[in-house]
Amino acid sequence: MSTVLRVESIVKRYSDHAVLNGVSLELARGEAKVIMGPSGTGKSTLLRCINHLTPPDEGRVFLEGEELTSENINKIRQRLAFVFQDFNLFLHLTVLDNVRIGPRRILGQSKEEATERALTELRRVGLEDRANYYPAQLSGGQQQRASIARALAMDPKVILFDEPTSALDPELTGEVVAVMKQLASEGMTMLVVSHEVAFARSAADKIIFMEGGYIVEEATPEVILRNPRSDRTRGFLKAIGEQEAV
């Protein structure tokens, strides 16, 4: 598989504290990787640095061989979608308008083209019947599925997911995880920050464990979840295993 996303030696500091310490990773076309680790270890910061929502202090990001720079950042972001943990929907717009605004304003599609694409993606996430609702009329799980549809409508090469179920009640988490599993099975290239072990086990090609701004280890779910090399990974999995069997 060809490399779609390459991250080289990303460093991010706040004052004297380094949140990311030279993180490098690659994501192949059609691959799904899940990043796990303790809170405050730099997982979400890494995603934001990849998309330059938070500019890194050092390091480089390449999408399909093209380096993300200040000159081409908007162009590359069209192909590098981001799904936020708090949905980030426009509350004054309907679900349909939230999903088609990107294709209309950024991709320059006609209203008809953008509407057709938006409805296709809403159907894909099971929300076509909520197209004319406003975000406040949706459950948290539905809002996150609308956010995923919005990302898909841009026809991205990679989707970055930042803890997409962390703001949801447990009973709503399953519907979002089901959509993400579907996308993984369809070959969507995904980098996901999540503690959803069930999703990682069934849908991820690799799991990355991070701590202290470093990647401690990266391996298949079978290796990471059953026989991790690092004692720190083992301890983390044991802790979350109190709630979910590993």
Given for the second form:
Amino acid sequence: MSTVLRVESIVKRYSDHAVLNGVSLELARGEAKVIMGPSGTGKSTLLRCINHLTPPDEGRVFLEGEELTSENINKIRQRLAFVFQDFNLFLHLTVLDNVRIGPRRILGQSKEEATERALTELRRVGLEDRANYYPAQLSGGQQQRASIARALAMDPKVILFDEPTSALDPELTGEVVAVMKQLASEGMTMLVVSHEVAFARSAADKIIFMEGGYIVEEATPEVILRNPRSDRTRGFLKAIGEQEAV
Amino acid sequence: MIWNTLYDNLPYLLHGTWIALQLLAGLLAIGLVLGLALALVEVYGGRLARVCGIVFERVFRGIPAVVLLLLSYYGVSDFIEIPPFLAAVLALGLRSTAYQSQIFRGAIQAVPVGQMMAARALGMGRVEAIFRIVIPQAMRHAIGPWTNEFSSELKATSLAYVIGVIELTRQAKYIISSTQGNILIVFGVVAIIYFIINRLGNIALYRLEARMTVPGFERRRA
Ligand SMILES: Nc1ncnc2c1ncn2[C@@H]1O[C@H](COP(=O)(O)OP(=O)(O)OP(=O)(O)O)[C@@H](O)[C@H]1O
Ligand SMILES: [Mg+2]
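What I would like now is the form predicted in complex with the partner chain, since the data block earlier showed the form predicted alone; can you produce it?
The complete assembly is shown below, putting the previous chain first.
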């Protein structure tokens, strides 16, 4: 299997507080990894460092062997999509225009081509009947599915998801998780920060447990969820398990 | 009679109105272009640019319009000959720049930061993201306050007579001095003309606002 995304020793500090203390990971083509860890542990910061939305202080990122630099960043981001916790759909554009703007304006496709692509991706996430709605007219789950369609329309090599379901009402997480599961099963390479254990169990190839700006351990879902090496992983899973039981 | 006098002088009043409208259009255009540029510099520029912008704003908002007009006309005339109309467009235009930059700055800052982040995450360049994503949303926030700016600048054009711009108010004074009196009626007519222009302008701007409104950007006026 070929490595699509390689992240080497990312360090990020805010003033003198180190949020990431040298984080490395790799994604092979078609692989899905889920990152878990306590709040404030640097998961979002890691994702934002990977596509340089927050430039890392140290460390390197390679997409398909090409290192991200400040020169090629816009080109690379076209193939390294990002899905935000709070969707961030463009509020003044319809769903169709949200999905179409990337292929049309960034990839330079013709209007017909971009529209075709956008409608295909909207069908994929089950939103073709909402194409002419504005974000404010959609539920959270629909907005997140539209934002996934926006990411897919760029034909990305990797999608980074930052807690895609945690801004949603519990009854709406299912529809988003379903879309993500489908993507994983279709072979999309994805790195997902999420505490959706059910998603991780069924769709992830590996779970990465992070704490305090370090990767504590990385293993298959069976190992992490049943028999983690680290007590801290165990403690964290217990904590979110307890939360789920409430 | 006064009505005859008014009728005879109507062409002068209309010409004054035309000058006032040109002055208004000119100063609003300067304020729009420079005000938006200043707001962008203040939000996205470096520290120095921000400080310069704020100083400019403070100065032009802190000086009475009449004083700015006098400074612009007599101050500049010391160096180069400048027609009063141009001096007025310049003075009021720069003053409007200061007010409009405040409107646009607030409007740009009202656009959630996630909008820019999402655009950049797609691979859009910063400048393109500003023009395609941020400004279209900011304009929708700005149009309400901008309508107020339109009204106050219309009224401010009447001050240009202090440097000899023959606009509507100045024409009214001519008519009064040539007809010995009738102050109330002549200025009453002038007031009605200003009022009508203001209403028409506001109606046009409300129409524009309604056309630009999309769900999520409904007007928040009572
Ligand atoms: N722009 C910033 N300036 C200063 N500190 C920041 C900034 N962004 C994040 N931090 C700090 O970095 C740490 C990690 O934040 P981050 O958002 O990456 O955590 P997280 O693991 O995603 O947490 P959560 O599960 O709550 O989303 C936190 O202590 C946070 O306060
Ligand atoms: Mg986070």
